[in-house]
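In the block that follows, a single chain appears as structure tokens, in the form predicted alone.
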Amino acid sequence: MPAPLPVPPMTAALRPDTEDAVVAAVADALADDAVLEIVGRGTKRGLGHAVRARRVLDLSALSGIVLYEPEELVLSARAGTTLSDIQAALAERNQALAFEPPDWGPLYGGPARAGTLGGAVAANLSGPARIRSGAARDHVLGLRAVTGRGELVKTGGRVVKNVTGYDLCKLLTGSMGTLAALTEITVKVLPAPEKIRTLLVLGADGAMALAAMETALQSPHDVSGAAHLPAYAAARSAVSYVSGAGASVTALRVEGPAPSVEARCLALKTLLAGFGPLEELHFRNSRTLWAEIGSASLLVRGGDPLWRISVPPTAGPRVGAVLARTLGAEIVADWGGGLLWARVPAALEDAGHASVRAAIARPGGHATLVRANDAVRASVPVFQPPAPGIARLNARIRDGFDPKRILNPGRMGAEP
């Protein structure tokens, strides 16, 4: 059983080990008109607005494969189960998870691999592979989960041809715990790749770098992964030939059948071979490279704050070139320029929120401030302030669920 999550004076913590005691650990919450921070094992407890509540659920001890048919590419766990357990066993199979899932554990100073699939799940947690393999609610068959009116409520199936719920799974995945308390998840699984190649392409900046990555990614060789590093960001990596590239480094990477792997390959490097100078990585140095990419451990650096920035992959340069001339920021792209990691100086009092929704706003997109200390992130919005229509409409679907507001209050925002 997992260690027991520090709990800070004054508050209870229940650490119901049976979906029954979860229910009812909720019922008695709502008896009581008392506020239910619901954690697995806590980390991303840094992750949105602190919640102010006298009674922690921990579902850590909900935990276990309860279901594997790895013939059938299925797997259902409790919430409270880690990934690195899940992965372990889907490694005896040669599957994975798809998503991807990041360990952003030591984002928030906690240990690496105690990540939950309830926590994954319930952040909507994907990693590089996003650009091919979708996010984690893509991969999300079956959900059971205690709302926040007491109720066990059972969606989905255990089967991928299966699409019953569909629709609440996706709405309960990526909802920080303020609609339901996750119990058990069904997921579908997948292969492993056989081989895992990434080639680089060494000193392409700005438009040449997202050239490099449009090249690639709307080529028919299949690439599950693309990012662009500045040399100050490569020079952190572990792989060797990317620290030691002594310019930025933009990764591509290819993934699958041995020699499948060796043609997309080669035809990639005749593809780009116009960009820079390249070299290529084999399965671990790739393996190593993209957990840092998912992790943005290339980027944490003390207690600056960070941000994770969405825009069209055009507009990925243009944002990044703004929030580096007026924060100070250093940029890590991915997705194929999609997606822009931002570390800001912690000197900022507003983490550089007024500039960062100002450098977004033209070309559209949301950013999440991943990490920032107490007094940041309870004065400015963590999340993407939604639009008025949107933010009424999540209102509802929240009186659905949880009219007493008993569940993650404020995790997400200011409550109505």
Second form
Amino acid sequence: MPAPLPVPPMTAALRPDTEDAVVAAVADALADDAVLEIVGRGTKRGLGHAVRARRVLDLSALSGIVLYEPEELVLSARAGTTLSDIQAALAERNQALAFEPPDWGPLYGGPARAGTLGGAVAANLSGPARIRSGAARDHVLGLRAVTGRGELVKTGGRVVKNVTGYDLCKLLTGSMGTLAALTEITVKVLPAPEKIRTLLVLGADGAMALAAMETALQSPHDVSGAAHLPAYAAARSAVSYVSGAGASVTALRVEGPAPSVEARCLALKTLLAGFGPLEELHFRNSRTLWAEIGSASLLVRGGDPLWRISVPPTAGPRVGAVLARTLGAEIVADWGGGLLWARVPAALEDAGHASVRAAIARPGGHATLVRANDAVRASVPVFQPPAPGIARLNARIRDGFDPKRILNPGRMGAEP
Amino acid sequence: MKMPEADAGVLARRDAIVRDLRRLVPGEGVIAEEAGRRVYESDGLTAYRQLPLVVVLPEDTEQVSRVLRYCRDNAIKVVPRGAGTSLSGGALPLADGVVLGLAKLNRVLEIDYANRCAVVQPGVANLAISDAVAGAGYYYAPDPSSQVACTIGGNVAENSGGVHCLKYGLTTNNLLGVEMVLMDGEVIRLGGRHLDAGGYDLLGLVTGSEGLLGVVTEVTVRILRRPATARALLMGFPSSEAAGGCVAAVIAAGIVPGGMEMMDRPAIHAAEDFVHAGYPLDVDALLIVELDGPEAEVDHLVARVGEIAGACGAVSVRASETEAERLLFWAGRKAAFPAVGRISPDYYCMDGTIPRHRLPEVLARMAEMSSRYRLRVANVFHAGDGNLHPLILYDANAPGELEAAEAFGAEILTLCVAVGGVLTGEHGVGVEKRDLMGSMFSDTDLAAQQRLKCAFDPDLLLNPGKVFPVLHRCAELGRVHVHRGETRFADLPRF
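Moving on from the form predicted alone, kindly provide the form predicted in complex with the partner chain as a structure.
Okay, now the whole complex, with that chain kicking things off.
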């Protein structure tokens, strides 16, 4: 096997500032038999397998909000626009991205608040509100993108209800730049909540914590976040009520108009009284805590490998317990138990790959090795290995969009 | 409407094909005689009819797989069908094609409250899912108007919506997984009881693919807790501009109602004459806004929406005080289609979406078209999400009226695209809007979509003649054309 090429520095990048220039860059790569690594601001360059490309297609100059119509709940922006710019524009009109894109920059040692809309869509990011409001995939209304054939394609539209043609928005969202380079993205935006409260149940563990989350999620009180932090994770929170609890914390969020939030919070308190002592967080502390949960920052320490695992919610505690026991993993559970963040010791040679895949084989689900060093990511699959039938379909889909495999080759695993 | 040319060889082998299919699907599952096939000659788009070659009603995934593999091996086209309620001709048969009906796969397999999902077979009716979980206080959110009859398999194929989409999403936002059979008979599973996929979002791609990529044999849907309460407001406005302004103001105030429906004067009158819901008859636009959720929230928002409506010039505002009154407010809207059916021998239901603020202009242009085509039009509008359903009134027995109605409809949809909207919000492209796809997509866009068709069904046997104006051969689409970009990167090191 030839030695892998070094990952090139970002300064050697092509940095187009128009869509035409992106088309040209891809067409040139096709003509030159060259491959491209596509980046926005590079904040999630560590997600997926390293791309061994001599050319970097840097889309950070392709930026700016193209259209924002608050009363139509729609915003279009060029792919390199930062999420923080978009969120600032939305906040002025009391709106937000309801999929709650987490900030993973610091996970990879980068700066906070630097990620782009293109990156969030390419990685199909989603935050704690996934259980109620969906992931990026549920909010992308339209895309413009350049395929590996060097062709500009558009799909979807700028209206929230549209079934015209195949839903390429779904396919391209989460495809990690292996099908097309996104140039412009139209998203559905929603009103920001007037009020947010988080109810904390202290000291409930394992089955008890799951039961508390289930009780809240099965109630009619429209819970928009349900997470469980073991005592060691809670202790690292910047929110003093959480770090000072001295016990595990199960957090349940409600948001909406003020009278509604107050009424629901009260109802939830009654419902959950039997699970342990209760505490309540208001707007700012809620924001801080849920941002910590979405970005896994309560587990980030050093460069230890980090897994993000999606399973049926009831399987969460069991899978978490297995990984804690067999790998010594630290676990934070989100999505009512359906999402597990697992930090495993750096000493494990395969980052616990075999154990993680085995643990979710029976309940079903998928696991992504969100963070690990280059050597580990070169030796184990970062994304959930697809079943053979799905792998064949994926390869044929890739043939359609990028027949020469010039866009982010290898990023999602061995090239079919 | 031009459909793919029938394969004379397949037509000639009909008897042998029927015999073979009877072996694959024993019992009563193969319908060959003409009277039996006649039932399947059309779907909800009754203007088009075609007697199928044969109808097959498999009972399980294994039989679906065998039938598809057989048809692939013998180059026989297949048209999948749920309850046949499509309004775009998605299940229109082919003379040389097998209609594959999924009606016998009609069981609710499992309800999993702890994971808040239900696993059902594709032939289960949309409303039957909600009924199955209602006792525990749950429901399945997407509610197309045909929900009593339409099946969840058809909903997946069409990515069906309903009146609650703005808040609760379409089918695609409420699915967790499917089992499906590809044209070569291979059975695959996408998703499960967990959220999102690890690789490409094939579940998202398959949803709304109109039966061109595979045949769904099992569906896992999310179920939601039914909101504690729901109330509706019935509000009359002197103009569609004023009603549209009210919709925009409600959303600008940060309120996302569970449903927000608008009707124009002809639709109001037809509905009121039919169901006597107490709609005001002296207004040009009627708005029904439904708020659902916790009681405290609903009461609070009903008051706010009422205030906003007053400020926007509403001439009448009524809020439902009882569940019976809420249902009465909806009765007229839900009966709008049959109500229009009473005042005209036939009507043609269109389905475009527009940016909401273009509504007054679109209605004005439609009134102009109405006088030009000499056909009346009534409008019902999912105002929250911009999805417009003009109902064109015509008489199929009057020479030329069907053709005029179709031309009128095409002009409306082209207008929707021209103002920044799309050809179809929830009914699908099918055969109906197939030839208008070029107004929204370039040849390059359509080729990219069709290459997906090739990835799943390289012989183009599954539901051909739908969605794509021209089906190119896959080998032709696969070629790579290399031409350098015009904006050169002169300083680029070349290897």
